[in-house]
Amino acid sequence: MRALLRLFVITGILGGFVVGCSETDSAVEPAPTLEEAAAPPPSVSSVPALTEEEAERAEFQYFDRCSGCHGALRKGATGPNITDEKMLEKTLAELEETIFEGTEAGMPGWGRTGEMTQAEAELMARFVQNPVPIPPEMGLEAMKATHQVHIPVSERPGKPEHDRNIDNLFGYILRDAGKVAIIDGDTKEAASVFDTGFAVHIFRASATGRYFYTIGRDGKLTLIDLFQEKPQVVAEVRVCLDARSVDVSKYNGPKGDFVDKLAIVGCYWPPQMVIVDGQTLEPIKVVSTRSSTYDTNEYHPEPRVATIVASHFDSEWVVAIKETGMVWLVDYSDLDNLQMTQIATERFLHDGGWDATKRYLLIAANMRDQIAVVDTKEKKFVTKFETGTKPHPGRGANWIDPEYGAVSATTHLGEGLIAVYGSDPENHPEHAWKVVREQETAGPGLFLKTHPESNHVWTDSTLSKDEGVNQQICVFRKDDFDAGPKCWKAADHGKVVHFEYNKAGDEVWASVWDKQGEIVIYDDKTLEEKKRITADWLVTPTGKWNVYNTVHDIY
């Protein structure tokens, strides 16, 4: 426990992206029996020693590289359960080898992918092989404790103190280095880079495009204020010990207008959402999200928040719960009499967006190898369905097909696969939420992207095993999807991961992730390379946000 309060204090807690997961379902483990109950421990002269800097390793590592999938309490989500009692009926070598190798179902080999030394992956297998260091909580006064506002609000600037456009601007994660990067999409050159949380998972833009968010792993959440001559973060307040999504306020009604007033932070750990200022970061509110499954009624002590996104219907948050399979509407219009549909929906929901209309969410259960789907404006789950191996869209990707009308598709964590449904029940009610086309990629991917003004799709194939097939991108055409794809090679080294467009929707950004990043900006119309840009800032980009994408939700 030391050693991993400890870590807290190391990745800043106290004061994305993890990928890949293995194949074995994971539903909350059932009580004992008697006689299990009864057993005895495992001996101690079977757990292997570590000593308290070995700890200490250990669990920044698991923190870093495993709990997204495998938990906090390594009892499992997306991973399978990996507690000392599961660890212990394998061996260290066996352990050492899935850890150092990878698994088929989607596990990556950190050895092999060079996140991790073969002593670093036996020290791993050791430390699965020990009891879990239980994380503390984190109340409210712990977070008003790492609250600052480094600007005040009425000191922040009225408009704009620079020429850049605004809707254009980018908000680039630099991942392992702990830092973000505001860069013009114009002139294609940083206009900031700074310090946030340690690995950054997503950007959220203001309902206003004033203002970016951004939640890193560490919980710390960074508000980004877009009006000054240089951007640069304004208010900053850690609300989690592991975190990856965040939200705002969007609603103007007859409920009031709570545009930029509010914001929410879904964490992993503790299990629980927190509602802010949108202003300031100041923490209003916490709700935990410790309940039970939606199917079988077993008490889950660990159901994590998944995606988040903001009601364009009602003054409403819409909130996935990932190992519950619960889909929580949040109303935020009088939070002393907070106000929540919960929705059942389908077991490990993870990333997801809207579609066309903004009305439907279309969410992953991606252990249980289906799409979700929740309509916001009636507040009522619709349907799932199975797409492929381990859904996993990010946001989606929504165009019209010449035959189908309007589509949404996914690409996967377990195959190299695009499936193609349609979503749009009101003209099109036979299509609806079916698969209506497949095609194959270069290899598991993360993320697809298009635009309403492209007539591409772009996807990556990040999670592949195979030599340099995580380096291509391939890309499909919107009016004859079924011809394949275009594939090609990006780049020489690291990982290629991730699309955005610009706001016109004729350039696509992708990026390069390793030590030596690069950022890679194509012609939408060509395929042709445009720009390629290295620096010295640019260490592990992965994820980014356009402005004006961001916040009209265009995908």
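Residue numbers count along the first chain shown, from 1. Between two forms, the rigid core is the largest collection of C-alphas that superpose within 1.5 Å. Predicted model only: the values in this text are computed from it and were never measured. First, how it differs from the form predicted in complex with heme D (DHE).
- A displacement of 2 angstroms or greater separates the C-alpha positions of E53 between the two forms, with the rigid core held in common.
- Taking the rigid core as fixed, one finds a CA shift for K144 smaller than 2 Å between the two forms.
- When two forms of a protein are overlaid on their rigid core, residues whose CA moves 2 Å or more are considered shifted, and R112 is one of them between the two forms.
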Given for the second form:
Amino acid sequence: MRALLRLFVITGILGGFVVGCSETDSAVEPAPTLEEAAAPPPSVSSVPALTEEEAERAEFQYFDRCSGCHGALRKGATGPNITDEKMLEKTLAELEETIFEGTEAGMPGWGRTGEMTQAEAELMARFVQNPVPIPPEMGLEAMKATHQVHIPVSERPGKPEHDRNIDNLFGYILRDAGKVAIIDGDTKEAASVFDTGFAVHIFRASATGRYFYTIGRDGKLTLIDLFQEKPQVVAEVRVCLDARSVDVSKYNGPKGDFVDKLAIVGCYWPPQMVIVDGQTLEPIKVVSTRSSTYDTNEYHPEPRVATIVASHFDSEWVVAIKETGMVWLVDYSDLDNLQMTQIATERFLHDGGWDATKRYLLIAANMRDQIAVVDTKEKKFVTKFETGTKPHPGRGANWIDPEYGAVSATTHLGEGLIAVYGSDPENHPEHAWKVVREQETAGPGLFLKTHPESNHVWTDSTLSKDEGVNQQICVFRKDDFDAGPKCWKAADHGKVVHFEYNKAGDEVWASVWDKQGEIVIYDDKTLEEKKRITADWLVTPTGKWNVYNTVHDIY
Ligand code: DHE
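I would like to compare: after the form predicted alone, may I see the structure of the form predicted in complex with heme D (DHE)?
And the full complex, kicking off with our chain again.
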């Protein structure tokens, strides 16, 4: 995989991405029978030719736009299996059309969205009919070669070098610029804008709130010190070739004080999780996730790490393994004698977060249309239940419903639906883990968000293919959810995506995801626009995280 190897040395590569995956349910292909294994490979003459230069370009395109859904080995997850055996069953013209136009089932039309030319779609059609290039592995030595501490711990300030309110800083992704911004939530000005990994995916805050960690799709982890006069990267390391998740150790109890001592990265490729020092990012331990599916017990060569959260009950990270449908509780108190509890849930785990008590992880098994519930106190599977077509909660939203008590909710990739379910098994066992309310939104969306101080739940409809609908925001009232949402168009260009509250819970920030992006800030009480930030550096803003809300898992 030359293109992926090249990502080791290239940072800040420009590239666009539209989330969305084909809908075909793609349980892992069973292992071949002996007869199948002995069958001759497809005749070489039927495989279209690729020059070395074309293969390299196609591999990068595949990594940038396709592997998130179809997997590095192309065996399928959220998108279907597109290995060469399957793709040779179709004509090149059919494949080119699918890649350019997309599908009804949810695959973006890369030509229609302007992300690929006709020639690039044709190249990708030939690429997927060729054998899958197996990407390289990555071990500790290769990781250490990328590790840099820009400011040693001993030279970092003991207290903030500025008078900004750290609790109300926002970490903001500038996706296609390979940069992030730290924005002051009080003054609304950028405290700093700087380079990070390629298409940073998420921010997580350290337990003390002093540091932000970011993980790039290229597997580059950065540590941002918010005490610096201008918040900046003080350490970095690349631990995978493709990654989406990171979290830190938060436990302080009888097993020791682990607050901010360690961090964990969840890789897509190689399929592994990597534990690093929380202050320097020095890589310490690699744990492969190659294992068997929870139900059929078939070996899977590429189980990718999806959501990771840090337990509030023990020295454990809660790590969702997408393709096998397992949730691993990884005890970080003794890395030499690593203990794990492996909990069977449902396949194709993706994103999720805590209920209001931070005891239950509610995680979407999106290709099974289900939410799975894991009890991190008792360390066991609780239940799973259907919500709608491809639930996608982000971290979810928790509030008190006047009739059903504590509830949580999810949006859906496959339909404009918000499903609300009981999440208080102690006080409202009759409603717990059952859908109690459903309401339509403007269209298929990605995220929803609320805050304990707010009476509102905000949703986007980023995935709608209808003109203008992906620029809408819909807001529900907690005290009258069934009245339906108030919706409005928040932008006249790009797509509107993802919300975050300020620390006080009286302001909501939304992104206009476009080359010339915008941040729109609303008064949560009146739903009036308070401020619209535009700036040269605001290139493709997407996710954003408030320090206080991220430290305290408020959503
Ligand atoms: Fe995400 C969360 C994977 C595309 C914005 N995304 C997650 C998580 C996973 C994931 C596993 C959970 C992390 C956690 O909680 O530890 N995302 C993927 C993909 O595989 C996918 C579908 C395709 C890809 O190739 O990356 C994908 N995601 C996107 C986007 O295109 C989005 C909309 C814009 C962007 O910047 O990339 C996007 N994903 C986000 C955001 C979160 C996220 C903002 C965290 C939500 C939160 O509130 O914390």
